[in-house]
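One chain comes next, on its own, written as C-alpha cells: the form predicted alone.
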Amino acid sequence: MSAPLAFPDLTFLQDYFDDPAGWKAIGDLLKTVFGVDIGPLDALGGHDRSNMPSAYFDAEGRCVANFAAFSMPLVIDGRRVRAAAWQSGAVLPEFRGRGLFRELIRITLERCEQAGFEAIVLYTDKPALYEPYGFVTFREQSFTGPAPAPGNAFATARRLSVENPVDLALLRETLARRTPVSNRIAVCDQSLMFLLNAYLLEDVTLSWLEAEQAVIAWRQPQADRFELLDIVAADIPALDTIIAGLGLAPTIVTVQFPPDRLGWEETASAVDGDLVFMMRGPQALMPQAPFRLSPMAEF
C-alpha cells in the first residue's frame, strides 16, 4: 500500500479495533457523527474480525477521522461475489475540509483491491461522494402482493432474542449455516450485521420455526398486513409455511429481499429512505433484476 498522507498533529493507524482505547475511540467518533452507539457489539461477540478500518486520532488519543471495510460474501444473480461493505466513514466537524475523508477513501479501495474483493457495496445519503470511485447507485425495491393461503402446518413458533444466551446461541447456530435468502441479491455469510440490526430494530420480532429449523425476522405494521424482512435456515421455507407457522392471517404481504424462492406472486415498488445502495465493481457483477439487500443485512 502506498504511504498515507502525513498531517503533522495526527497520527494515521490501522486494524486497531482489538485495541481497547481504540475501539472506544471509533465508537466516540460514530456517536458524535451519526448519533449510533456500537455498544451493543461487545455482548454480541465483538467487532467483525474481518475488519479494516483506517484512521486518524489526535494528541489526545481522539479518532478524528476514520473509514473501514468487512468481508460481506454477496450471490448476485446466482453467483456468489467475494464482495467487501464499506461502513464508518465519519470525519469529526472540526476537522472536515483537510482531505482526511479523500485520503482515507483512497487508503481503503487500494486495501479492497490488494485484498481482492470483486466488488465492494454501501449505503450512503451522499452518493455524490463515492461516485468518481466508481459506485454506481442502484434503487431498491420491496415486494408486495395478497397474502397465500396458510400452509398446513400450526403455529409453533416461538420468539427469540438477543439479549437471551440461550437464544443467542441458536441464532449463531443457524447463522453459521444459513443459506443466501435470494438468489438474485442476498448475503451469503454475515453474522454479526444480522445480530446487530436484530439488536437496533426494536419493532422486529424473530421467531423459530423448529420444523423448519428457521429464523423468521418480520413485523406485523397492521393485523391484515405482514412484512417479511429475512428468513435464516439452510433451507427457505415457503411463505405459505412461514405464515401458519407464526399463527397469522394477513391479507397483504410486504418483503423486503428479492422473493423468488418464496413460491409467491408479487409486485416492486420502489423503497423510500435517506440512505440508498451503491456498487463498485465489473458490470457483469451488477444486479439485473429488482431487489433489496435484507434491512437484516443493512450496515
Ligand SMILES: CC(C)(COP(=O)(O)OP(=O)(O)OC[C@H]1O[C@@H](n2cnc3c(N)ncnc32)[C@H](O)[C@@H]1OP(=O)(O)O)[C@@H](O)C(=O)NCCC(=O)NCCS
The other form holds:
Amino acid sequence: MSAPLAFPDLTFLQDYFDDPAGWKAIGDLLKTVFGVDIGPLDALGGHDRSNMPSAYFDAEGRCVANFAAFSMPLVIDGRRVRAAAWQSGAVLPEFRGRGLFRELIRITLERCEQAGFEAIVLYTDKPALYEPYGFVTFREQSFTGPAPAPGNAFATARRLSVENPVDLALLRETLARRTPVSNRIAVCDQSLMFLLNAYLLEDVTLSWLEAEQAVIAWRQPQADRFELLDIVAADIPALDTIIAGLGLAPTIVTVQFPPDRLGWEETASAVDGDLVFMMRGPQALMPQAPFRLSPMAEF
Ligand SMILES: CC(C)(COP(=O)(O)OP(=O)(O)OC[C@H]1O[C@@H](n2cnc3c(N)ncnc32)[C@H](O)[C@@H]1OP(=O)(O)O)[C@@H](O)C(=O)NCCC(=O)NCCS
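Could the form predicted in complex with this ligand be shown next, to go alongside the form predicted alone?
Every chain and every other molecule in the complex is listed next, the one we just looked at coming first.
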C-alpha cells in the first residue's frame, strides 16, 4: 500500500478492531456520527474477520475518521462475484473538510484492488462522494403483489430470538449452509450482518419452519399485509409454503429481495428512503434487472 497522507495531529492505523481500545473507539465514532450501536456484535463474536478498517486517531485515542471494507461474496445474475462491501465511512464533525475521508477512500480502494475483489458495493445517501471513483448508483426495488393461495404446509412456525443461545446456534448453523435467496442478487454466505440486523431492524420476526429447515425473516405491518425480508435455508421454500407455515392469510405480499426463487408473480417499485446502492466493477457484473439486496444483508 502507498503511504497514507500524514496529518500532524493524527495517527493513521489499520486493522485495529482486535485492539479493545480501538474497538471501543470505532463504536463511539459510529454512535456519534450515525447513532448506530454496534455493541450487539460483542455477543455475536465481534467483527467480521475479513474486515479491513483504515482510520485516523487523535492524541486522546479517539477514532476521528474511519472507513472499512469487508468481504461479501454475492450472486449477481446467476454468477458468483467476489465482492467487497464498504461501510462505516465517518468523520467527526470537527475534523471534516480536511481531506481525511478522501484519503481513506483512496487507501480502501487500493486495499480492495490488492486483495483482488472483482466488485465493490456500498450504501450511501451521498452518491456524489463515490461517483468520481467509478461507482454506479442503483435505486433499489421491492416487489409487491397479491398473496398466493396458502400452500399445504402446516402452521408449525416457531419464533427465534438472537438473544437465546439455542436459537442463535440454530441460526448460525442455518446461515452456514444457506443458498442465495435470489439468483438476481443476494449474499452467498454472509451471516454476521444478518444477526446484527436482527437486533437493529425494527419489528422483524425470525421464525423457524421445521419441515423446510428454513429461517424466515418477516414483518406484518397490517393484518392483511405480509412483508418477507429474507429466507435462510439450503433450499428456498415457495412463498405459499412460507405463508401457510407461518399460519398467515394476507391479501398483499411485499418481498424485499428479488423473488425469482419464490414461484410468485409481482410488480417492482422503488424502495423509499435516502439510501442508494452503489457498485463499482466491470459493466458485465452490474445487475441487469430490478433488485434489492435483502434488508437483512444491508451493511
Ligand atoms: C461525508 C464525510 C465522511 C466526509 O468526510 P470529510 O473528511 O469531511 O471529507 P473530505 O474533506 O475528505 O472530502 C472528500 C470529498 O468529499 C466531498 N464531500 C464532503 N462532504 C460531502 C457531502 N456531504 N456530500 C457530497 N460530497 C462531500 C468533498 O468536497 C471532497 O471532494 P473532493 O475530493 O472532490 O475535494 C463526513 O462529512 C461524514 O462523516 N458525514 C456523516 C456520515 C456520512 O455521510 N458518511 C458517508 C456516507 S456513506
